[in-house]
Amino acid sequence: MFHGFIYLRKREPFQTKPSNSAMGESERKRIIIDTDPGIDDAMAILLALSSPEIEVIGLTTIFGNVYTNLATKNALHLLEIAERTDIPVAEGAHSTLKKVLKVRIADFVHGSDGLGNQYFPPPQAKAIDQSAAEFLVEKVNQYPGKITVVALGPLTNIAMAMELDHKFSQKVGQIVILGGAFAVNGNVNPAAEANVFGDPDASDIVFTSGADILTVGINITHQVIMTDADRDKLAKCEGKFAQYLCKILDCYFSYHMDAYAIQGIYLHDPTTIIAVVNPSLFTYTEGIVRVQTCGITKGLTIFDNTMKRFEGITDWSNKPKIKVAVTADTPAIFQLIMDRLMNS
């Protein structure tokens, strides 16, 4: 439980938009997905492409589940599967913000190819010439206040975009982050969640940038679980995306059985997409989040609910607040994920 947090239940800023049939094309949320595909990233990308409330205008790639060059190939492959090769892919950083080349790769979770050891043929398309940071900066300048960046991996590309354009945090509409472990153990070690751990320096910069940020931690995503029975339902439907996902899920299910002793999988990345599609399914609290960047608690997300006024000037003083998801309507979230993937 989140003892001492201030729960903000006023949801007016997060009203669900009507379906695309009831609104103009211009009212759809333009999103860029920063991703490290990854099995649950694949689910999230296909879910986003099945959601009429949002328009995916680009994918940027980052290390995490796989190395960045493979993340780019997988992103291009997924767009081919979805028949959306019109969407550009920009390759991101190969090392952390501080140029640490030895990055953590979760191939033991997602398979050596990132997609359940299926070894699909290489994609025909190529990434664009721009780097991920350059692409992000270009798009927030093209559509100031209208771009939502959905960060599903380490936050290196986002931090680099902020370094490239010091007004990026003011120009971006919102950054929705899969990241952090708030009042629960991490999933890399007892302290840290994987994406924040992947580049804690970048995470700290982004969390304190002053951008409009909503972060969805594993305290939320560990509540959204696909069971074996749910996978069977997916397998029985004729949807193209559902059939594709059933090919790649075995590896992910096996990992969860080994690591957590559960007959199911956590839907981290798809849940984060739902926070964009229908944020009214979540409640949140506001406060300052800092990240521990070294030591045995490297990657720890520390939340200050600002209930106490501390004396003196510290590393917490005058830092901007962000929104942290603290509750979720998990049955509704899961049903929305399943419905869209099954009917794609």
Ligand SMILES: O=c1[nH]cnc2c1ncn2[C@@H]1O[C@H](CO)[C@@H](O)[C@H]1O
Second form
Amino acid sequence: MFHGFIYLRKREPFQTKPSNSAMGESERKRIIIDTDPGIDDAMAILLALSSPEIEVIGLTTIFGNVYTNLATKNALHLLEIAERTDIPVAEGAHSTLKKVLKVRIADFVHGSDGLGNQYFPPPQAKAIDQSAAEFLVEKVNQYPGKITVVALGPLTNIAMAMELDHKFSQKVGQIVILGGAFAVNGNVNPAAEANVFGDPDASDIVFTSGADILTVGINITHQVIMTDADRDKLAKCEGKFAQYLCKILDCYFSYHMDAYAIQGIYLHDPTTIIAVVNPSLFTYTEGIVRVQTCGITKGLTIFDNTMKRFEGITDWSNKPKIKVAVTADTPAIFQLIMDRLMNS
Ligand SMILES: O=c1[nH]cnc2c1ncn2[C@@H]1O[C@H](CO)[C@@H](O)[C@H]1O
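Moving from the form predicted alone, what structure would you give for the form predicted together with the named molecule?
Let us now look at the entire complex, which starts with that chain.
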């Protein structure tokens, strides 16, 4: 049982910023998106690029929905679609933190090209020479306390950045993670959510690193659903992003019909972007999260609400707390995603 609700905060948990006003450059949050595109990653990246509250200063890539080299290709391709090739892409790890090369790839969710089996022409641009971890470290040192890292895939690159610079956790502004399944079943198996399962050792390191972390699990993202009818609305928009997304969504819809028997899709990654764009649409609880790294419950996220003083030392004792999203204003989140994508 997830007993965190006692700590539930009202709608002032994050520093809330106006969502639609013309914001000065200095007020915009600088974000780096760590991503494995991925259909819902593509939606999230285009949503982020349509959101005046944030400035995307880089993309870093990781395995998950696709292998890392394809994630890099897709990230570069999406920036070409958005005409934002000024944004650097840094390629990340090809294997887990423990160097397991045989990673789990969700091509059955996103198509073998990761973008709904559209086989777009290869991008012209190339990734920068720095690795994802090096890029992350450089940026948090350049803008201490000011970078928000949005992690939409397994957490390998973030854990590697923490290994590379032991002060990374203190220098990063916030890490907003799509990860975990709190008090609900996973989506890889009953225990584990896909991103945490992808690299459980890295997830455990990141969750216990002491950084300011907000994690948005599938207990939240499974509430934000785009239906067939919503897709039809998107298809009627002339906007470039809306038209592009309608091309790639079919495969993701078919997967949800197969796996969940729903005529709709879960907006995991776009919902996580909204947690950065308008945090007041979520509430969270605070506690310590550890990750099971082996066995049949590999990838399980186990939350300690710190209400009980356990006798003796446990593996949760003295670990830093993180924020775990527990409620969300799902109609408002969905509407904001749609408005941004329809008007892009
Ligand atoms: O069944 C699944 N297996 C693997 N990955 C999945 C599945 N469903 C969704 N995702 C992907 O994992 C993240 C959320 O856990 C999302 O990025 C989503 O695209």
